[in-house]
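Only one chain is given next, in structure tokens, and it is the form predicted on its own.
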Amino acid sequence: MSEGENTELEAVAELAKRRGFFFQSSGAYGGVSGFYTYGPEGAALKRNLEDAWRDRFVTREGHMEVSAPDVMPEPVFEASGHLDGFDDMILECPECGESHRADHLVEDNSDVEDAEAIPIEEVQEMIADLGLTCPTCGADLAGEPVEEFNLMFETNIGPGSSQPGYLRPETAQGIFVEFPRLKEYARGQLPFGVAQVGNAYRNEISPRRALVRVREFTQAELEHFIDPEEDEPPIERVADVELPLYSAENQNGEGGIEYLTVREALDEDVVGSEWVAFYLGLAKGWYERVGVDMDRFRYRQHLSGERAHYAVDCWDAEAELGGDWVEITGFAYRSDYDLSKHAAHSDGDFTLFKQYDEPKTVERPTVDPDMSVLGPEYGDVAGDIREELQLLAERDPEAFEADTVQVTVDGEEYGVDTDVANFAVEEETEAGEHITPHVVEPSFGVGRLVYTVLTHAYGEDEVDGERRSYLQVPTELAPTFVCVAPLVSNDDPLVERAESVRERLREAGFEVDYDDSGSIGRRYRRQDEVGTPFCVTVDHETLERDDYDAETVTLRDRDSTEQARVPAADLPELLADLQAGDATFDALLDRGDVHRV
């Protein structure tokens, strides 16, 4: 990380705390690592970002949204694999007892970018070879054991001998476990998508880098359920979108980012899944819309060793922050892993009935064992043997051509005469079949996106001989859209007229701030620093007209700092056009009733 990059993050962190975007929680009690409070500006920015996400990935795509509990019972996570496979590498200092992420220690002190994908034994050897010491006390870490640490927060549901539960480490499981009911709301028709915006929790070993690695965070996830044999994405909608792709092949070699259209990426097998490619293309336009700098953005493919247990193919959207690439979204093809796991561990039906265009006649191998023979001969396991015979018939009908068939129950083999098994092949007419849908998942980290938007929007320049810091956030994300201010605060008529303008704009639906503290230049700087796109100033020229329809005010643009004299009565319409992107401030200056100040 260069000095300039480090300074950028320091400036953003200082601004975030001073202006109320985000700060460490429970500061009165010394603070708690990994937990952050969003202040008034940050909460508004976060809410606007979530609304923009809903607009793009829920409303416009015709998906549904749910809100599941943060706490779920233990069997959910046994089925999902989180109890056994949701671990990070932990290393404890022998001197001070501080715990560290072993893979992060390697990444921070070497050229290795993805130590998480390296086996634990190799990470332990690298720590010794690099001569790493404890970041807290400086003790030698060579030879110290690196172990797995499960990241889930455990809790109890109910008093006494309560049911064990966990704070969810991702919002996705709240969608998957409710699939038997959600499919009814979709009228049993694929494809359909279910979205959720909510908190997730991970007991991170060493939280760091502000909102990048925390213990409580917000996810915006979409689970898109599809028929893998029939459902195809509308690739034509995004075919020409150019993607900055950093493939696994290039990461393993010496290649860098390739710029390929969605169609080229599929034709050249750089992206293996059409559905993943579709969402990469769809999301790129949205990232631009919310203010992610495309010169500091890429899609990186997961290496085989870091791929999640459920992912057939996975790409991360990454943004450059302070010289480091940070994941802001994961795009995964989860196949039928999740639904199949929950089907095996629960009593729910996680399939959909797929009706054929025309009924089909199929041959189905069956057995009808003579239980009057199996029962006396095999006793309690006779029923299990019958089930295994049926499974064998479906799997390997030719096995019944021999005089005796062999089946295994609880590790022990049993021989059954073919005549006793009563094997046959019967014809059946089927109207359809039950299938387990596959899942495509774009999973967005809202906090990391907030941090990215703030960092990429931050700028400094000089206005009227004074240094100015500002946030060039898109208008739809800005915590406050417009600030109204009287030119001076000790002039009662000006204040009265300014308050009237403020109320009219609020009634028109705008997020409006009112500022009458300090010089007008200082007030402009305050609004620039929190990203307010426009300021309206009521001055003495406004008071020259008693008729509201004739009075004018000054409208100031954050980015250019230019000002224009506009009719006060037209403000709601002008601001609505600017907010919707139907007009620009430069175009506004060309209107006959608008005059540059």
Contents of the next structure:
There are 2 protein chains.
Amino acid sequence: MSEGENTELEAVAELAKRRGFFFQSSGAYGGVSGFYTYGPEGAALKRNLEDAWRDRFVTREGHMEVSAPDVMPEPVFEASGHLDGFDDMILECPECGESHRADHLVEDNSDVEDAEAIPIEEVQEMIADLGLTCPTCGADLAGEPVEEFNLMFETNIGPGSSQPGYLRPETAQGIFVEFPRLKEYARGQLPFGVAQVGNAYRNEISPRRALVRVREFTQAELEHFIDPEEDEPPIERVADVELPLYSAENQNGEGGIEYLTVREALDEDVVGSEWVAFYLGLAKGWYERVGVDMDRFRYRQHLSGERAHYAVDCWDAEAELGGDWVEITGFAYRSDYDLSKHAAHSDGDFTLFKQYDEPKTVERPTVDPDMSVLGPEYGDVAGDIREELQLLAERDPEAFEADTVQVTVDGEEYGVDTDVANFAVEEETEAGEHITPHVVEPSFGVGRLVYTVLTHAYGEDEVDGERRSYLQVPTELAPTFVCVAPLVSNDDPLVERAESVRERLREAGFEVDYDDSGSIGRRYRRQDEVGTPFCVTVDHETLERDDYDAETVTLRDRDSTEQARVPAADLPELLADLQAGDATFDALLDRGDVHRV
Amino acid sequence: MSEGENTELEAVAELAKRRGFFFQSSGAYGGVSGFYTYGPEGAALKRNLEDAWRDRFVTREGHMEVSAPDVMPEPVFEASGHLDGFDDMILECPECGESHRADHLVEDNSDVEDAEAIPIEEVQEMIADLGLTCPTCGADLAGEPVEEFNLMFETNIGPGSSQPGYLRPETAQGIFVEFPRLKEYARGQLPFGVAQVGNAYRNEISPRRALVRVREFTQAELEHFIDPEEDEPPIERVADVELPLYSAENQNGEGGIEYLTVREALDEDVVGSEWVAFYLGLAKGWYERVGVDMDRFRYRQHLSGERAHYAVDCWDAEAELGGDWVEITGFAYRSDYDLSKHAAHSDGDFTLFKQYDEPKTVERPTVDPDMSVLGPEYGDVAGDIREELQLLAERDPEAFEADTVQVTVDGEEYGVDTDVANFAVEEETEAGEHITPHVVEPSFGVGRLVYTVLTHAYGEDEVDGERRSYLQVPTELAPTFVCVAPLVSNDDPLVERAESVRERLREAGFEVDYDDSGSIGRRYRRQDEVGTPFCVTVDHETLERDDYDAETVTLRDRDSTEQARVPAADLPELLADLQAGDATFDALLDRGDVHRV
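Having looked at the form predicted on its own, could you now put up the form predicted together with a further copy of the same chain?
Entire complex below, previous chain first.
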């Protein structure tokens, strides 16, 4: 990690706190690790990011979006595997009692990059071999037990005879458990996608790195349910998108990032799943749209030991932050793991009926035992014998070629005359079959994306001899779209006119800030720092005109810091064009009624 | 409750489940009381409702919006009063062990309307006097203890030496605890408002009535921080809005709902607080906008026993659902209760410095004791004596008119020469003072509003001899804005053209559904039922034209069920006008290039 990179993250953290993007929660009470509050600027940026995600991955793709509760009952996580398997390695210092993540201790003090994938006993040995000490108090940690710690927050639902509940560790389960109903909304037709933007919770042992490892966070997940035998993604839509791929093979060997188109990545078998490749392609354009710097971005394939318990193939989108690569999205082919687990643990029907193109004729061996013979002969056991005969017919029809067949009930053998069994092979016509869909999942970490966008958008320069810091966030994401200001704040007519411009722009639906404090230059810096693309200033020239239709105001551009004088009456339309990307600030300057200031 | 009203709620519940508005969560596992999942239609409607709220109460008012965590540490709720006071009355059946809300048992079996406000011992007596039995098993409940049950969900934060955490029971606390930082973002100027839309959690003893009493729900809360001595709401903006008011006085007496304008309500002292009255006026227009039926709506004042522990004056907005009045918003004047509590319990500064218009000169009595005299005379106690002299000077300056003054330290009296005390009255200039702002809070229950909007929008009629059920939700709230359909699904050119219309409308940013299954009439019914305002159908006449610019499609209006043939190329513009309310379907029919079908 170079010094320059640290400085960038420090500057972003300072800005985030001072200007209201995000900060540790409950600071008046000393704060709580791993919990962050989004201030006014951050909450707006986060919401805009979620809207941009929804537009791209839900609305335009015609998928559904649901909203399920954060608290879910225990059986859900018994089925999903989280109750048993969702653990981190914990090591408690014998001296000071502080808990540490054992894998992080190893990573921080060796060249090991993914200690999470190493068996727990080996990690314990490595801690002894490396001679690691407690980062808090310095006590020797050799020989201390490394244990599994479940990351789910537990609570109790209801009073008295309450049942255990958990804060969901991923939003996905809220979709999977409702599949029996969701398939109805999709009218039983595959493929279909169900998305959710919501909170997830992980009781991290050592939260760290601001929004990177927190205990409560927002996920934007899409579960795309497909028929693995029939459904193919519309790969042609993204075939030519170039992907920066860091394959497992290259991570294990000496190779670095390869730049391949989606088509090439599939042809060369670097990405194994067409569906995963489709989403890598679709997402890349979206990352660019929301301002992730493509020079600080890669897709990294999971190493075999690293994959989650459900994943068949997995790639992460990673962004470089302060010299570290941080996962911002996981793309997983989860196969039928989740739906099958819930089917096995619950009463729900997690299958879909898949109609054959043409009905199929199948041979089905059956028996129709003569119960007037079996009944008197075997009494209570006769029913069981009938069932065993049917199972035998399906398993081994040839057994009925002999004169008698043998079946076993409760450990006892019974011989039955083949004639009495009435064995036959019937032909049946089947219209289709029940299948369990597979799932492709792009799972976005919203907080990490917010952090990435802020960091990649952050810049410093000098304007008119003064140091300026700014956020070059895309217009779509900017917390405030336009700030209105009177040139000076002690001039009543100016203030009045500025307030009326502000109201008019709010009525038109823009996110408008208003600032009348300090010099106009200082106000511009303040807006640059929170990424406001445009500022409108009402000055004395505005007031020279006697009617609103003739008034002009200045419009300032964040990125170029240039200013233009524009007709006030046209502001809503001009700003709408700038917001929609239908016009650039430069293009504005070509209009007859606009001139550079 | 009349039969007709029950039928309405039953129809809405059936529709909600079947079409994906909302349903009890984890149904495959038998469901969990009080937890609901919003399906695709409901999640969209809820999101649109939240956006409409944000537009009205945040954006247009220039307030801030934050997003704080759901999990908060224990000291926050020690301060807020929730740890001690946020209880419901619980009674456990001695036979079957089922827990009941004692106040609900009384309400359901007597004329008592607000048993929650009755002391717990009296409720226990009433249960005996009324001879109430367990609704589950029929056991006699007389004499069974009624106890307090805290409604917060508890969990543990962190491993090992973990600390207790709670799921917040109201989003408001996430705003209050961050006031020391939020005031900086407001540049220290009152008044300012901070909003939050997020989840809150209450471990209800008996969840009931669908989305009315649930354990996890969404709140949209605005905390408006004001200087109670100086700040006044812009009451003139809402002065003429007519409010349906059901005052505490009328609830106690024989009176009913009075219709008064905001101005009249204040003049006649029906509403005591100008700020509360302002929000009653502002909110009324918003309820109309989102489709709350004004014939099934009222503002009800809290009775004195009913107010929350923090509230000074409180009104609820209530909607009639199935014959019951349900609170959908609480309007509370919370005074400085919350900020003062957090100030007392934490290290944060919850005050604002309020600058006087002109600096004030104040007389400040002081002492400046001659320690070269006190020191040798009193030794260790000299310092304490100095402090006591200062306190005495502030408390009783006239005491220094005598030759000696008496002070007490640790129960012992000391006489000090007035000359040695060096008493003087100094004039000081103060620029301002530190004040703790008051809070006005409109708190909206989003789930209850969704339920209200659905119920009030639900209707049934007959079209072309067929029974139709429909949702007449405002266009702004409709989950799907427009549905595109090919007239028949087995005609490739028709399907292709319809899909291209769908893509074009999605690109234009509309929420678009696509439906090609069943007769066109059936598809219209299906859209009516989920409140889709418009349907576009591509038919054979569309294909008659040879280029896109000349193509026409039919556009159908949900409410009138009328259809018009319109130019396909103009669709995005026409629909945008209809969405923005700039045009009505009727007005469309007057255009030269549009004709009724």
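So that the term is clear: the rigid core is the largest set of C-alpha atoms that superpose within 1.5 Å between two forms. Numbering follows the first chain given and starts at 1. Because the structure is a prediction, the values reported are computed rather than measured.
Rotation of the smaller rigid part against the larger between these two forms, from C-alpha superpositions: 20 degrees. Relative to the superposed core, residue 130 has its Cα moved 2.9 Å between these two forms. Core superposition gives residue 409 a CA displacement of 10.3 Å between these two forms.
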